[in-house]
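Below you'll find only one chain, the form predicted alone, shown as structure tokens.
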Amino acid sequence: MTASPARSVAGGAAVAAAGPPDLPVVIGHRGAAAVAPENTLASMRRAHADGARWVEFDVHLSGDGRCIVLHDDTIDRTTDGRGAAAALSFEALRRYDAGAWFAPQFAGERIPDLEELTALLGALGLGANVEIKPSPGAEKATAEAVMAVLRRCWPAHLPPPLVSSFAPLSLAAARDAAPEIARGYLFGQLPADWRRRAEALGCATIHCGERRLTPAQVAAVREAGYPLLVYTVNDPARARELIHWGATGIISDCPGAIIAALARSVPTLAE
């Protein structure tokens, strides 16, 4: 696949129309989720401190339509509050602690919104894979809101962002709202018709869970011209194996450990 001519994102960087961005070998999953509370500013800072050049994080909508950085439909697992994120205003969500559940030193962390997190990425110089993670029924609205924020707020000095999703409706809405921002199709397990699905939505990258991935599947994706990002890989030996098979990049909860392991085995891969 070849990238289309560049188009500009209003208020942000110029990005290639639906073309794959220049991806690093290691991307921090939800920041550095093994060592800091996932999807918080602290987790992004830790990923940066550990040497990551990019991070991945999830975006939902609050009840009042704010883009919030959160993985689950509810706040029960990652805050001291309870309830569906889509039923709570952003002001209400910010009352809850999103760090103490992980470790006492992270007490006081809050659920960030996408604007706040984007500003931090700009300050740290971090690229990002933004996963559109809609609550049921909010696939289109979530994607449209995410793309509007990225167009308005993405720092011009950062590499172009990549958005990804498991939800075809979200990918279609992202394409329609901001066709110049690259999209990645997320799969838990690579289906036989993965290429048809990716082409139908104009996706530039393929993202796949690592557990059932095979060398033949990696080869097929790469031979078709798609970068392949594999998640969530926390074992250094498995990361080395996947890179040896031809995977483009590894998404990991412990980016520092994976970067170090790849640097020891194949120094050029961790640059």
Ligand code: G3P
The other form holds:
Amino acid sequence: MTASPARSVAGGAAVAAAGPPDLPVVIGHRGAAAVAPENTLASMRRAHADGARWVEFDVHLSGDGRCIVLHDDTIDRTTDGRGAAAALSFEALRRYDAGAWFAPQFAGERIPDLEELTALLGALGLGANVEIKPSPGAEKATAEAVMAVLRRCWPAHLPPPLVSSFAPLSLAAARDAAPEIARGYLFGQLPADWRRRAEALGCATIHCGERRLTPAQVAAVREAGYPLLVYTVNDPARARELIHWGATGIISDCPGAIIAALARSVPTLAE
Ligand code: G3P
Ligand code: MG
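Structure of the form predicted in complex with SN-glycerol-3-phosphate, given the form predicted alone:
Following is the full complex, with the preceding chain placed first.
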């Protein structure tokens, strides 16, 4: 199931878009966060087992500068530990369980670092949207560390990674550190000046929250030549609607369910 940047499900004029080729229609959010503990190796394996070709995950910096796969600024919600990630060393972070909070069978999962996650992606053949998720004040340092790891470790046989961020400072630092790696501008809600902002930072893709997105906004992004990834869509009917509006892809906590629903309703997407 491939979403060519030039495809227009909505029936509008096809546009040639800059950006990574071969974006999938469905990307697993934090792996497969509805059915496995988010941002763990188990979650990535589950997304792969459920048919996802790509996953999205979030990267923070530990106190000693390691790229760690974590959504929140603290480890409180997703581990049995407490504290700010930026105040804990990688060794300290690894003592905590990152799976048992979700379900007992995931006990023993640890917060991954970006190197080991990248190795797993290579073994599974999974592409990735790497979200740079800096703690306040660490926008530049987090982006620089992520790009250094991607340059050093990204498996050559995978499609090139797509990095994204809500933080303009991170996007600028990512561009300066590794301009050859495509960037996506993340918005909770699409602002009126989205295109100016994306052009200013040389972003290749637009990523947007699904709640207030309108068909006109989807059309505007696609007609401007940008692939559009919409998050977080867990309702199959909503995923179908967004794809029919012209969205390039859906980022979902339950990629297996969305892949199955889209394959049933839009047979040409099940390729
Ligand atoms: O990258 C899409 C989505 O993950 C952005 O929001 O808060 O889930 O990281 P969040
Ligand atoms: Mg994210």
